[in-house]
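Shown next as structure tokens: one chain only, the form predicted on its own.
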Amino acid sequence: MFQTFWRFRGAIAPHVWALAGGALLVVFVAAVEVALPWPMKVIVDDVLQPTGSSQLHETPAFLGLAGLSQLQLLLLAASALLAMTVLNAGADYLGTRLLNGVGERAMATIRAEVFTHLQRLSLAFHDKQRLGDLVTRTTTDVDYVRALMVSILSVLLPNVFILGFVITICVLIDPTFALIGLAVSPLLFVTVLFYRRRIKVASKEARSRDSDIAAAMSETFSSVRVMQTYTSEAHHEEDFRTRNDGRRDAGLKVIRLQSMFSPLVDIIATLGTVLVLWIGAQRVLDGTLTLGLLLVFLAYLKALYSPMKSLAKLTTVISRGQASAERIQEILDTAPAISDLPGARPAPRLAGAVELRSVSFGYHGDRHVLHGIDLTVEPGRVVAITGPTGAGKSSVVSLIPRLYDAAEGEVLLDGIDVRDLQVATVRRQISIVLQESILFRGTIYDNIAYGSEGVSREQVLAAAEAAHVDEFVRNLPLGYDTPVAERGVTLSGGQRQRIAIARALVRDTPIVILDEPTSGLDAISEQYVMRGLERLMAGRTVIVIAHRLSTLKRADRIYVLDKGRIVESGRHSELAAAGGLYSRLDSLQHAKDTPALTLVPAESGSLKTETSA
């Protein structure tokens, strides 16, 4: 469990001191739990009974007080009881304020490194990765790991230490006493190792049952106009039953070990209790030990399997942040795919030159979905790549910005193979319009700006302005200060593209990137997308995923992909004219009647085409 102090000694380092503090005052109130039960043998053996043999009755006289009355040592206990509990009080009050606060201080520090870390993750790791369980590991598992440090430091720490002081009084006392207290201990320690072990592995199935149902929840809820449309609200209330039962059921097997091992904790202590009171009391009443060292014995033999009872306490707690801790490694210890070479050199302002050079890439190891690419974009040229689904085209653009790294060939930008570049110098040239453009929580000024750092309020209203933004702004209440939905669902497809287009063009980078920008839009919103796109493109190297005719006559050349090959290449024209599978897109788009089937093989005994009603 002190491994896990270890793995995040970063985030704890910096609140080295407060820990150090905390920890002298958890020892402190220890040395204090320790010499309590004194004052009370005090009163019960020189107050209350102050007959006997004087070896049984010489505390007062080892303390120097041999010479005051019954009613002076009775106040003397009295108020040293007091003065010890409120002395105990306020160092347990600031030492868990600040073993608490560096607990605090330190998950804050580890949540921002797993976010900051999970941002520098390539996409490679995020395609296999589900946001749920990210968003669990980020949240709810860096609490359990507070926890669990707050837990070992306030609870276990000062229990250990009590354990070791109790144990050297009760030996320095009476060492066969002091033994016969500590009979039971080897059979504690056994089953709190037996039953630890397994409420570890309980735990660890629990975590990733609350993974699966954030996983679940964020599925459902970010696609919830879909679910609706479709009625599909059953399919996903049993989904989410399944893996909710499957949540409960690994609970209910932690609460059922933990429920067994608390109460088997307590009849193990209770029996070295009994042992103890038995023998106790047998030498009181034959006078070899007094009643006030009998009731300090039993203090101490309480604080004697304390540190064990808590830890079976703590078992669920300490396992839970054990597993956590885990998970939260397992991120922390993944490297990103794509990062800077060493000696990578920033990028140079560039012309615009792009340049995919036998270039092969897959997402799967050795099963690669393209195969000897080799495309050529001259500065401020327009380039588009079109073909049928699934045939690569968004690979492609994907390695310009090095979004992952061609497993074979080479990526140029200016001649320059992008590897030999730091990432973030190459991304900040690139701008990138998707077919479906992520907007986020903020303002619409927010949006456009977004990662756009320095620029002036008059650079993003102008870019706004190019882009058709105004158009629909100017009729809002707060304008540009009109907050934005998460992923901007209060705005429509064409507001948000606009706005995508007005980002791209506050970056003013000398590339950009389309992806099939205007699908899905309606004819209205298309012209004005297509009007921001056009000065977007003025200027600038563009590389456009394209299926529409409007804008594959655009290009200044035209890159035809099958099954991650280029198959063709050239002008509208000619390839129109090359008989070829972009000929065959190109009359299917020119005859609107001619049913979608006519390009798929049809299989054996089936209609190629339907036939109308």
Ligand SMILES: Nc1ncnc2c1ncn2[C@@H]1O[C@H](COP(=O)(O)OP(=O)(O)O)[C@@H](O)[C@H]1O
Given for the second form:
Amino acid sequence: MFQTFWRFRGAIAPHVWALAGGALLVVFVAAVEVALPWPMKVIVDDVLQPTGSSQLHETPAFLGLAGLSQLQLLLLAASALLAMTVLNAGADYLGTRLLNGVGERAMATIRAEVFTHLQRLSLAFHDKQRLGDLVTRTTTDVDYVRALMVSILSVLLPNVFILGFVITICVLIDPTFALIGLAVSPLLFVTVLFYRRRIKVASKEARSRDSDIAAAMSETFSSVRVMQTYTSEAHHEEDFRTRNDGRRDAGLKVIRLQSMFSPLVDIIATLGTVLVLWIGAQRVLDGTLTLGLLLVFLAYLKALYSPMKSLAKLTTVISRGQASAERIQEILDTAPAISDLPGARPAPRLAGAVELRSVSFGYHGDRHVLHGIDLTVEPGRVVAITGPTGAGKSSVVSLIPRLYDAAEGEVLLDGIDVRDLQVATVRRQISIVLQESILFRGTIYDNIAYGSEGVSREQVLAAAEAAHVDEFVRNLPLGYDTPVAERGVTLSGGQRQRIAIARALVRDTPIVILDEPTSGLDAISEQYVMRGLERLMAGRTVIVIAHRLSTLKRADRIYVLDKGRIVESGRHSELAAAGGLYSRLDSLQHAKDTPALTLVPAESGSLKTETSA
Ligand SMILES: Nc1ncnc2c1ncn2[C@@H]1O[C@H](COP(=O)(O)OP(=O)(O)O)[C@@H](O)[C@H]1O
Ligand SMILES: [Mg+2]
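Requested next: the structure of the form predicted in complex with this ligand (the form predicted on its own having been shown above).
What follows is the entire complex, opening with the chain shown before.
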């Protein structure tokens, strides 16, 4: 419980004074609450029954008020009651505000920390994570931790003090009677402990089901197009229903435990009250106890049991918070698999030489998808990688910006092992255009400038021009300020690719990686994208994954990858004649690409024919 505070001490530390102030105030409130029954006692014992046996009416003497008349006593007691209540309300207000304020602020810090940490975690981590789960961890879980911290301070802490004050006062006034009042406490304690544990387990289960649902949501709605075109809604619904039912059952179990707990505490507490009433009433009758004191005792008994009961409610908040704290900690404890090694230095401005030396790599431990890859690209050259789907082409290029680390062998940039360089300085010098370019929410301009800090508007517009983005943006009413929907679905594939190329152009990096940038495009879009790519490739080291002959022919060297191994390499003419895998892929291409007429649409101002292949 308290380790939760320790765990997040970094986020709490700046607010430690507000926290201490808030805690002091709630303890003050607790103290006043303990004092509240006393004016009543004075009224009952000294105002209403002033003629009783005098040795029992010790209160006014004890407070130095013996000389006061009944009316004065009544006035004093009533004003004291009023003053205490007002004071209490004020302290309560301030304390609650302070503690909850700290809660909100500390949580904002933790959320930011989790977000930043998640960003630093490598792809190897994110490959395994479900987005929805990460979302709940940064939102709901953080909120539950806040509830835990605030409840501990604003509910548990004052209640512990109330317990302490009340027990002390009761023992001071009448030890035997106090013992009777406390007789049922052990039973209460055992009940609390027993249920606490079970509720904690059930809450944790419910939390993980929450994540299940969030994951189902994000998986379904991130592929809503596919779902609707394949009319597979029923399948998704079924899947969601299963998870939803799981969450409901887990929630019902928590409720069952919780609702059993509170009444149980009530019954045990009433047992104690009945005991005190029974013995207390007899003692009032035989004159060994004043009625006022019995009332104080009864009020205290309530004060004694209500903390136990609020602990019952707290149980859920605390267990839930603890489970959430663990889930957040899990993320924060995950060390980024890819981080700067000690002694890593900033990468110099790279000339662009890339070399893979007997590199092996796998996504899951020993199951390697790349075996002994040797690949060299000289600065400013174009190297193509081709091969069947699943051969490992994308995996090869992901090692260059160190999205993953090679299991064996080394990746060298300008002859330096990438692991000896600071990751960020390496990645800043590599641009990637993927088959499907992801656009971020923002305007087209923002998307082009994405990843290049401090570029001028002219640079962005020049890149847009070069990548043929300008041609379609010109026709948009808002031009470059047109907002792009999340995931860029409002633009066509070709337009997205052109934006991605402009983005790479603005970055102006010495190394460019193209992972099948034109596959999936129609012939016309491809023409535009290809022209943008030509501009991007000029004067840079390019590694392009491609199947198109036009691209392959242009490459200074082609590597043919199959099942994670390089099976052939050389220039197009050599490979085509060698009779290996390449020539087989090549002849397939010929069959598909029988001299095609490609029309370049009128917006470019010319009509051109091109024979590919
Ligand atoms: N993120 C990943 N996690 C686990 N396995 C992967 C991942 N990406 C690719 N693979 C596997 O690695 C192998 C090579 O994939 P990839 O490099 O994408 O091939 P290509 O780009 O040539 O089609 C395939 O067997 C694929 O299933
Ligand atoms: Mg691929």
